[in-house]
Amino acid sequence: MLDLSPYLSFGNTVQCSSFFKINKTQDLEDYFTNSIGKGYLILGGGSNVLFLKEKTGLDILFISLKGKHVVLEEDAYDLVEFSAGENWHESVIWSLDQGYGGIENLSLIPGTIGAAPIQNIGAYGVEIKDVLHSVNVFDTKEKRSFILHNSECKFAYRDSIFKSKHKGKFVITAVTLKLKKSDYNINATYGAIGQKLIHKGIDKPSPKDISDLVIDIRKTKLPDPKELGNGGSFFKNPVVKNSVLHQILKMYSEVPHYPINENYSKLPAGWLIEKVGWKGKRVGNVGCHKDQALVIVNYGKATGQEIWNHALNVQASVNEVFGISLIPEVNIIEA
């Protein structure tokens, strides 16, 4: 048996018997047409799932598929290929030694670049869609590879057909992003960045100084995984109706909202988790942090079930107080 917890940012106790490293499209075609359909897991870099069980038995597909390369040249823009198994921050800091822009607000944010797609990662006012060309996939019924371009993803509010429809049918082996390089884009608006731009006398921000705020802001808002377990944003951030905010603003007219359009609008999770008392709470091995209730963390020796309970008590007291059930952004393992 295999000790998955070195691989898995909660850091909990998980063994299994069938662990592959998957180096390239090859082992893919390999390993589904010699599997036995006993179930299998993508593992990329573990830091958005939770396994409830101490034993799982799923195989484990490790995703190591590595490098990135420019596939076209335009004038404003590259577009440029990554392997799947690449590490997404690392690739966001080379991207941006490289002179690009478009994916400075995603600084830091954990797990591997075949990961972002399927939850559609975002923050501080930007999505991965906002700069994906296309993505190549694996198709593990039929044994091929094609490319599904953006459009083709059914992308939405950290969804995507990866996760929904197809969920389980396509493995993701590389993402191709178009990446500019002049007269960037950038995103100042969203969060504490304007305030820290000002702060710092910058009024023509380059993607660089975007990064270097957006690290700053995380790393003081979000543990380090490899200090103390936990998998990012638990929740996602609700999506609500304009009539149910109106209520919430009776009760707390300090409610942060974000207009989606003219019927709904997003609320901070995080918020909601705070004023309903869990920010700082621990509870026996888990607890959520005591910088950004949002996130759930293992003391040390919690168990994914453990893990899991806190959760549905964090849920069931936003849904208790404000009437909105929290939907888990985290990808938990029953089997």
Contents of the next structure:
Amino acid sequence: MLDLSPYLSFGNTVQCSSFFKINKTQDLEDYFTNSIGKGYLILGGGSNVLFLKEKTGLDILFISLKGKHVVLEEDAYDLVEFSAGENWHESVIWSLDQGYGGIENLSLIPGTIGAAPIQNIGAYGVEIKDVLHSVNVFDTKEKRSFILHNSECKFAYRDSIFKSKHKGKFVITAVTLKLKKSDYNINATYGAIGQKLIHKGIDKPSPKDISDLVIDIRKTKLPDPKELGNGGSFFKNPVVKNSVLHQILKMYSEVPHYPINENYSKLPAGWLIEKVGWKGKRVGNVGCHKDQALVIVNYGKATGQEIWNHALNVQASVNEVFGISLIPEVNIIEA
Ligand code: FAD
Ligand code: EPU
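Output the structure of the form predicted together with flavin-adenine dinucleotide (FAD); the preceding block shows the form predicted alone.
First the chain shown before, then all remaining chains and molecules of the complex.
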């Protein structure tokens, strides 16, 4: 038996009886050819999964594929391929060191390269889909490798075919990004970044400047899973009809909201959770973080089920007060 808790950002105890380290694509072919169909979970950095049971019956496939190289150099951008087991944030820093821009707003997001397209990671005005060229996948049903281009991945807010339509079908083995070496597309649209730039007197920020600011902002807002177990935002920010928004605005004119199109708007789940009274509230081993209500934290000894029960209570409160059903962003593993 292996305790997976060091591999999980929630830090809850999960025993597993079979653990496979995937060091090369051939290991996937071997596993899926010989598997007896008992069920498997692909594991990257473990920063967006919550196991409900203390003993999983799944085979855990730990993605350890390493390497990165420039595939193509163009005038406008380079194509750079990163293997799935590379750490995301270290890859951002490596890219900046090479003079590349494009993923600086996504600095300090935990996890691996291979998991980044699963929920189309995003932060501070940028999503990976904005710079993603293609994804190398291993098809677990057909047992062969091929490439999916950006448009085939059907990226949306915290979603892709890997998280919805084809959940579990593909193992991502590498990701190729379009990174710029000049004429950077600097994105300082997120309020706090703009303010910090003015405060620091930077009027022409480099990708590295943006990365430094993002790292600063994240460190003040989000708990470090090494100190307090968590999976980042537990729920997605809900997209609601404008009629729902207008009802809420009647009671709370200050509600932050972002238009999606003429009929729909996105609301911050953290604000909704705070309004129903869960921010900073602890129940036993679990709570909603004091600075960011959307982050559910494990105070040390919580089981996966306790964390999930807390999430269900939070979800029920928001539903009762606002009639909005929050959808988990974290991947819930029941087996
Ligand atoms: P894991 O947790 O290991 O896996 C997540 C899912 O992807 C699972 O379903 C798993 O089976 C699947 N998977 C993993 N690797 C592969 C692969 N190679 N092929 C196929 N399937 C795979 N996310 C954001 O978008 N923006 C943020 O700002 C953000 N901030 C965070 C802050 C904190 C403190 C934490 C703890 C999390 C945050 N997250 C954020 C969520 C998380 O970092 C991302 O979802 C990240 O991409 C997960 O990577 P991972 O390697 O840890 O994935
Ligand atoms: N807010 C509150 N109370 C709270 C938390 C937030 O009122 O307890 C308000 C804030 O004041 C702000 C708004 O809600 O007006 C949005 O908050 P914030 O900027 O902190 O971002 P978020 O919407 O809570 C999203 C992502 C994060 C990402 C940040 C930055 C989702 C589900 N979460 O959080 O991603 O880092 O924006 O771009 O989209 C993650 O996915 O795990 C994650 C951390």
